[in-house]
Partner chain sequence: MAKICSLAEAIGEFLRDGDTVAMEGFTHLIPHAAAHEVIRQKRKDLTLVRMTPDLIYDQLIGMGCARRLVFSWGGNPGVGSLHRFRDAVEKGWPHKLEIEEHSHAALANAYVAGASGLPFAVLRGYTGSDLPKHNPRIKFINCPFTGEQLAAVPSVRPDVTVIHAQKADRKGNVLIWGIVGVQKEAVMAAKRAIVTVEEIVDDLEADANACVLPYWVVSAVAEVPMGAHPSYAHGYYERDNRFYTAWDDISRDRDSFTKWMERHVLATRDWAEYRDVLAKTGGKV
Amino acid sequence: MADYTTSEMMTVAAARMLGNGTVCFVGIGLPSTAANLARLTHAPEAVLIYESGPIGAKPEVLPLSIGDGDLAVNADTVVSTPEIFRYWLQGGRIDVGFLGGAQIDRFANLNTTVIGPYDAPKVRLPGAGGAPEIAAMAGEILIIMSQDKRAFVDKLDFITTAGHLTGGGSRQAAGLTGKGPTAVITDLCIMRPDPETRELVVTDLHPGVTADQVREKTGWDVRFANDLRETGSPSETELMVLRDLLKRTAEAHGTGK
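Now the structure: this chain alone, the form being predicted in complex with the partner chain.
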């Protein structure tokens, strides 16, 4: 079996979640890498939508930013940004929203706004972007984030994007229609919301990762499923396609690596 990094494992595990033919609203960065890996492996008919306007994007290399020209070139069509948010996202046409985030809590709420008080921030983060409405309106949400105690926190300073809010039926009660986050894919494991409490529970450990390692990197007292599974390690094809994609990308963007 091939050697691979934890980051590769994360991307491959996330990519596998995307079904063929799925219409996916793709965030930039890790979500975009995973979504394109899916498209180039098991999900050739996945439809990738970026908030800048491309529908059915088929980039040759990964976009560095959400509106790279390569996203438009092979797309089925390119519409305006307002149309993306109005007719396509809010219109209920998206199956899966694929998001990243700076911080997440046990109910998969996301913070991308501030560390510290809003009016006197310790760290000012970029802000909401498309996330609040993607998380609200897409059929379901997949979140991909590297695991770290400063990222997986007990309490968010700011909820930018609602996941399962305070758990239980609170998401539905707030009037949010989509299923919300159905999985969080990290470099260590996969977490899924408990069917009742909606608290994130570790359901899959990546090969070689221990429960203690996950605990160390999680800011709350994280729970594990009774039938804890091991993630299948990346296949040679998955790794080859991913590495190829990243290599092409670095060459095209002149960003080295």
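Having seen the form predicted in complex with the partner chain, please provide the structure of the form predicted on its own.
Since only the chain itself is given, any partners or molecules it might have are not part of what comes next.
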């Protein structure tokens, strides 16, 4: 069995959820890493869209920001940001939105605005970007985040992006058209919303991870599925492609050794 880090396990598990041919609206950071890993392995026909305008992006290295020119170089086409949101997202043409966040709660609502009180925050975060619209209108949402109690909180400091709001039918009652978050992939496990309450439930533990470890890293009394599964370990190919992508990226951006 290949050796791998918890971060690699998380990225591989997230990448596996992106099907071949899927039209995916991609966030910068971990979502972009996972989406491009999928494109370079089992999903070569996935159509990656970024809010700056690239459609069918095929970057050689991971972008530094949403406006990174590398996203446009090998893209199928590049359109305006208003067209991305009006025609593609609002038009119901996005199958999956791939997002991250600084904080998440039990109903998969996200915070990327502030840590602490809004008027006097401890940390001011990058903000919403296109995430609220993506989460509202994409067919479904995948969320990838490293898990600890500072990120997986009982109450968000600020709700930037709606997940399942207060649970139950509250999302539909608010007029949000997409399914919302269907999976949260962390470095410890995979969580999915309960079909009725919409509260996140741990359905898969990554190899070697225990339920107690997940509890220790979660800020609420987390639930576990009765048929709890184990995530499949990363394959040699998945690890090789991921590591090569990260190596190329580090060298391109001057962060490699």
